[in-house]
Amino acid sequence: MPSADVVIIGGGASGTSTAFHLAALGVPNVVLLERRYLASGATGKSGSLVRMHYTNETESRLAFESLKIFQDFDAVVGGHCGFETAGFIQIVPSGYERALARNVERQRQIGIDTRVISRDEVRRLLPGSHVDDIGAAAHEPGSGFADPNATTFAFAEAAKRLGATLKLSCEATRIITQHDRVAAVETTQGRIDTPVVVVAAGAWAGHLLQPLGLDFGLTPHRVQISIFRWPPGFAGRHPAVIDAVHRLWFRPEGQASTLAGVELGVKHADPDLLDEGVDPGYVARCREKLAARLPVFGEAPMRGGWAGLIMMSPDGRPIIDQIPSVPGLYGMLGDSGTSFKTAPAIGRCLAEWIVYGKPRTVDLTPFRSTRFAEGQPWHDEDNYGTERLTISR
């Protein structure tokens, strides 16, 4: 019967990294199966912004740590990630401005480039926006976005390198137990035994818990994105963007396009009854929100779009743990559409946290499975009024 010291679950950003980061720290049988191909859920729609900027520390450590990575990617990894240093702007509205300067400080004592800056100064950076609205905004010059199609094929490429399979269109039906801790993955292809199962299947993680007994409130959310070509008098790269007055963010795409998105997605029952494209009236709420930041925007033509899956936690932050009632259970659950551009960090985490008992590059206990049922869902005291946003918070 086939065997493997690590089996991981789901073939997106997070399931790669780690099958990646295991495989460098010398585990030598690692099993990564995907039910589809690679980057076929919720990785391969990310908008893919590479951003700093969080409303806690945590988050923004684990987003630095992945920075690094993505920066010296063909290095560390090998391979092309398609990162892009375009800068990156929060912008805050009125009300919010000590929040967003309490932020960006905590962000500089981690050693993040940021700061804050002027009105004129997002005009300067960001040519033909209307700024009377904002009341506050920061810079993150060495931010951008990444391919996140590209980031997730190198990082399963290296890790087939250092000795790793990949099994694509090999489906995880169940986690089996014995006394009470992991034991096998049962598949459409066979069983597995293994002692370690690290569960990143995105909105299908639900199929595999539930049988286990765990129920942390994951909901799978469907998102949309759109793509706008840039209209006439509209020319030069901008930065990516997140607004949260108009609760939007957007980043460029290709040569000569926008790539925007509005929050919140809507609950979403079924995975496997996704419908992949997007809805008309969703790209003229997107049109009117970026006109709202960029005027020129008005008269975008509208170029392409596309809907995916995201798994929404109770409190939109992501569960990422070694489940304590099933040992050798691993979790990277709830992402609520966050988790690509620190999924370098997050793979780096888990794998260090199989490997040595516990993660060294950050402290991963602000994201336990266990704060729900101990009463304390996460919240962040300097958010900017949109807790429950999920890829813009």
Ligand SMILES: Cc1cc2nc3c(=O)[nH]c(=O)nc-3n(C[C@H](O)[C@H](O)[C@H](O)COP(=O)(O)OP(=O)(O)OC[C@H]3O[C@@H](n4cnc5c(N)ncnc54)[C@H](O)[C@@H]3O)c2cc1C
Second form
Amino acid sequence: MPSADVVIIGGGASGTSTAFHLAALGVPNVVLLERRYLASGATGKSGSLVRMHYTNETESRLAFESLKIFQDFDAVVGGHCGFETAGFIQIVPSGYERALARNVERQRQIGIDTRVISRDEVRRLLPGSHVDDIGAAAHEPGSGFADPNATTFAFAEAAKRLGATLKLSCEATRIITQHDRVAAVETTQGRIDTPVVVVAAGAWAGHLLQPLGLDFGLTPHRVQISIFRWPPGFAGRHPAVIDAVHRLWFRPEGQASTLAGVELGVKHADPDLLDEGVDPGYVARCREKLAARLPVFGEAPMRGGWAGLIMMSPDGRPIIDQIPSVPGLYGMLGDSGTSFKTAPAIGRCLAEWIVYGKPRTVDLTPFRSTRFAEGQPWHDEDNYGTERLTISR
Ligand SMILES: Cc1cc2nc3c(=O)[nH]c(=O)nc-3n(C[C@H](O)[C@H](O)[C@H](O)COP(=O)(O)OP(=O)(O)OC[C@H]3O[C@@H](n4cnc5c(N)ncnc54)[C@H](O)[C@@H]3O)c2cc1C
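Beyond the form predicted on its own, can we have the form predicted together with the ligand?
Complete assembly follows, chain above in first position.
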């Protein structure tokens, strides 16, 4: 019977990062299972913004620890993650000036390079932008975006180099417990005995959690993006932007296009019946919102788009935990559409937890799975009106 020290279920950014960090910490027999191919879930579809601006300290810390890895990826992991230091601007409507200033101050306290900027500075960083409706804005010169597929492939390759085994086209069908703790994983290619399982299965995690009696209120959602070719007169590369006025986010894509997403129209979805294409109505909505900030995009040719699946948790924050009722079971669950940028640190923290008995890089207590049962779902005082909006992308 094959066995492993740790079995990781899911070959996205979270699973591959965890596999790499476990192998780097010297765990000899790590097996990663992926039902399809690497980055075939949310990761491969990600907008992959890498920004530090959150409305709470913990998520900013996770993003900041991850940024250090993105910035020095070849030395830390090996290979390329496609990180581009395009800079990042967070825009919020009037009424949230103080909240933004407090968030920026919190981020500066932990060492993040960010500051509040004026409307004129937004216009300078984003030439041609309409700025009259901006309440306040923050800038992070060292942030940007990465290539989510390259990042995942590189984590996987590095994990393999360090001795981990990757089993692609291999689905975990059941987590087997014995005496109420993890004992094995049943897969489409046979059973693997193991005392430790990490579930990083994205929108498909429900299939594995339900038989264990675990229900955290997670719901798969289909989310889309659309790409627009730069129109004539548009002056080159721009920073990544989250615009809470228009519920819009965008960043450069390739050499002459912008990838954009709008928040609206997110719906529950069946993860086994995903339509990967972008809806025509969504493209029109993206163009309209993008043009509201950068009017020149009103006449930008559409160059494609796609849909992917995220898993929302009830409070829009991930669950990252050793599930207390099932010893040996760890989870990165409910990515909530915001967990590519934090995957490097999430993987490191989970590996530390498994090897040292607790995470060392960032305290993960706020992400505990029991917060809902305790009646303490996540709440940020300094959110920007819609709590979920502040954490998306
Ligand atoms: C359109 C879009 C835009 C986004 N933009 C951003 C952004 O700008 N910044 C950001 O930080 N985040 C963003 N996100 C969110 C981010 O991509 C996800 O939070 C992150 O990629 C989640 O990674 P993961 O590895 O946890 O899950 P996934 O990437 O979903 O990986 C889960 C993997 O598990 C596999 N799997 C599932 N069940 C099994 C099983 N039983 N056995 C074996 N394998 C299994 C799946 O095939 C899949 O490959 C975006 C997401 C989308 C869809």
